[in-house]
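Here we start with a single chain on its own, the form predicted alone, put down as structure tokens.
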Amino acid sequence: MDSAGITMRVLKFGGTSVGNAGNLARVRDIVKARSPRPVVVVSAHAGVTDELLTQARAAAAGKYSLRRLRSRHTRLYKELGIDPAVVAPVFDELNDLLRGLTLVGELTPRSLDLVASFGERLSARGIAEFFRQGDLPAVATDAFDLGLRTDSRFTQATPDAVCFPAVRKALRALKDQLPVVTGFIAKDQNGDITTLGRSGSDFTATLLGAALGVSEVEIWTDVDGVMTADPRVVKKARSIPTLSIAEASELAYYGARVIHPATMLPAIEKRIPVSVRNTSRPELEGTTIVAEGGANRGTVKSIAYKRGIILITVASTRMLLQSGFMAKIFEVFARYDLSVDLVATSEVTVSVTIDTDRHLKDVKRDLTAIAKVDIERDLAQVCVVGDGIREKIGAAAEVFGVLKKRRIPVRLISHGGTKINISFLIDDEQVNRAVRALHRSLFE
């Protein structure tokens, strides 16, 4: 601890890490081994959030059941040797909420966040009780009671760093207790519960780390770290010892498992290392994410991909030499709160990619008013990531040489916009072939 008594490490455990009795026993051992005493952030037990959302929709339709959720927690807590009554008040509150939804018959984003919050609120209380039985002075703490605040964008809220002093003060007040904090959830300025998006518990961990000024945030999950490729696609994928924050953020955005994209933001600002480790194999070092990548600039670190990409091509001879045309195109996407990723232009065309079909009909209608529009679906974006890859002579040639040899056509390329990646668009059905071939060439 520092002179103010602030713990110097935050440990976050994901849904699979707290999903069964065996994993929770390992979690408790990991926490006991950490000194000084850490702040622990927990997700809902595996599968609980999905069931909560299912019952929220069922309640809005007029009928719901908490039987599966009660049975899930009762069975787990009995295996842990703790009394399920520890979460009874939380279940009573949840039942009252769902009963109210049956009367209202409507499910708003605000009420959806409120229901979703119960997963973490249940797990924090059960896990804290399990820790106490193992001689750890744990106390279950809702993140919003620590003062964590966001805007009112329900289901995908953005935290406000103005709350950090209040969060720091609240954690200091716990003194020698071990906080078991709910991930994923916060409150807005009106006092309504918000969520940080799926996998937002990682975000909670780095937010608390930034508020406290810790020396490290540890994210414990079910893989050995950040991998050179998706292990479900590439059997010989291996963990990467060190990544820069920029590389990790890029991989997260482009679909790599483990890290929530927004998780990196507080770490970037505070230059806090984030390690990603396997709860089932705590002896492994995993991956450490640091501010700068170190000496291995120009080395490919990983291959990520994102499916479900939509390519929109806007063509108009009126583009030629006409100022403001690009602004008109991107204003359409902004109007519907859609993020554009890859962009390629010529004198008479602009091609962009998005990763959702939300408002796609509206976008096409509005763009058609100013140009000819072509939309292609069933595409995937593959991203080869490594800090300084843009400056490495021959990097692009190697990547596209592999694709040429496998006769995989490339639809669109982005290289040079960032020093960190080479991105390209291919047919979705070619993703596995492309990733495996690239991994063999670049890593094996």
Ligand code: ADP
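In this text, the rigid core denotes the largest set of C-alpha atoms whose superposition between the two forms falls within 1.5 Å. Given the structure is predicted, the values throughout are model-derived calculations rather than measurements. Residue numbers count along the first chain shown, from 1. First, how it differs from the form predicted in complex with ligand ADP.
- Remark: with the core as the superposition reference, the CA shift of Leu112 between the two forms stays below 2 Å.
- The Cα position of Pro165 differs by less than 2 Å between the two forms after fitting on the rigid core.
- Fitting the two forms on the rigid core leaves the C-alpha of Glu347 displaced by at least 2 angstroms between the two forms.
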Given for the second form:
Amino acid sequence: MDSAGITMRVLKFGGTSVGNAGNLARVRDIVKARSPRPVVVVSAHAGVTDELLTQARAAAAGKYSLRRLRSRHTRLYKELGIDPAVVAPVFDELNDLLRGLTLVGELTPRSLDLVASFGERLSARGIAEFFRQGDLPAVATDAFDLGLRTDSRFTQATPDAVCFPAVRKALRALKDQLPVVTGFIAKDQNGDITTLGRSGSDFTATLLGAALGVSEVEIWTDVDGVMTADPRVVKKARSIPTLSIAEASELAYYGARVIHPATMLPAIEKRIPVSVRNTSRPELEGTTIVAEGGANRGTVKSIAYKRGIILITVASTRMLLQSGFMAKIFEVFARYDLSVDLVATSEVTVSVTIDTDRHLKDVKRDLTAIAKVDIERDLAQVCVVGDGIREKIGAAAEVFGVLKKRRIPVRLISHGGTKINISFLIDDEQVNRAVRALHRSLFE
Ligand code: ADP
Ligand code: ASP
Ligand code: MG
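For the form predicted in complex with ligand ADP instead of the form predicted alone, what are the coordinates?
So here's everything in the complex, that chain up top.
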């Protein structure tokens, strides 16, 4: 209940859910069936953000084309029976921006975010128009106009909860309407448009949910919920009825693409349940993520993986045990705003993993100044998650037994501070095999 005594919800629809006319008709039905009226958060239509980023790079290199983006939207609008004129001014603005980029000939993270923001600015307008034609009082709303603020770390901005009261007030002012809010984007203190990182619309949904104090946030997507593994890798993956917030956070952070890594953060503080549901099968319950797990507490829940992992091993025979050496190593990563995933130490080495090669040269140079550095690429990180890992003896033995049987060498192991995950590194080319074998043993 919010303080007005109304049980409100935020419903977020992802790129595929808003990607074609058939799905959008289902989205409209789902929204229509809700009372009181929810707040709707939308992603760009599937494929649009990728194309925008491609054209941003092309423009900075001298030549771009809006042909694909225009025809993507025109075709969809035709199927929906709406007039493309609703987005004509947005396309004009995008065209001016890209032309500007051809003149300056360079692409900063700030202009990359500005270009990327057009995906959601377009989709919110088109979807609101489609809703209006179905007799819903929809208004397209840019999240920054609600007051959603972040820092200025373009392409990966962090929201500032200080803006919540303003967002709440702005959303309340729309209470007789149906706000269709842009996911993914916000503005910084200077008024520049920022993005919350790829897949960030999930995060927008829980941020708005926390600002409003809603009773639930629903993430509507193209699978039956959070599943026991990525269904694109494991055919027999199945939907998990309930997850604890801690389990869902670990899964998201360690690569389960179905929710953006930061999605659960706003929900944790306000203890707001989050559900993950399939737009194509609205009759299913999907997955409910609640503070303390549910009926399936005490089991192993899911396997996540992340590819493109880099392992950095720092070796020092003299200095490792001296106080301050570890701090020096981590200070190097902090200097370049890199977050470290797994960490393992031995008497003379410290190994850490990162999931990007951004600033890798700088990191190598700075670390080499204090120790011997070895860098390995093409690794994958696999993570088995579930509160059953903490409670059940032998979960780790089972995981590593499976890998041993398949002769998949394991590079680095971490049991996580929360004891609800077991993470390890393997060669990238082994990742599908490893995930399938683990799934068979743990869930089939
Ligand atoms: P949306 O556009 O709705 O945000 P995403 O593509 O971002 O959807 O996320 C949904 C996809 O996440 C699924 O199609 C699936 O391939 C992938 N995925 C990866 N791991 C999982 C998992 N454990 N459970 C469900 N889906 C997963
Ligand atoms: N449109 C953005 C992306 O493709 C955000 C999202 O879909 O959540 O990453
Ligand atoms: Mg997503």
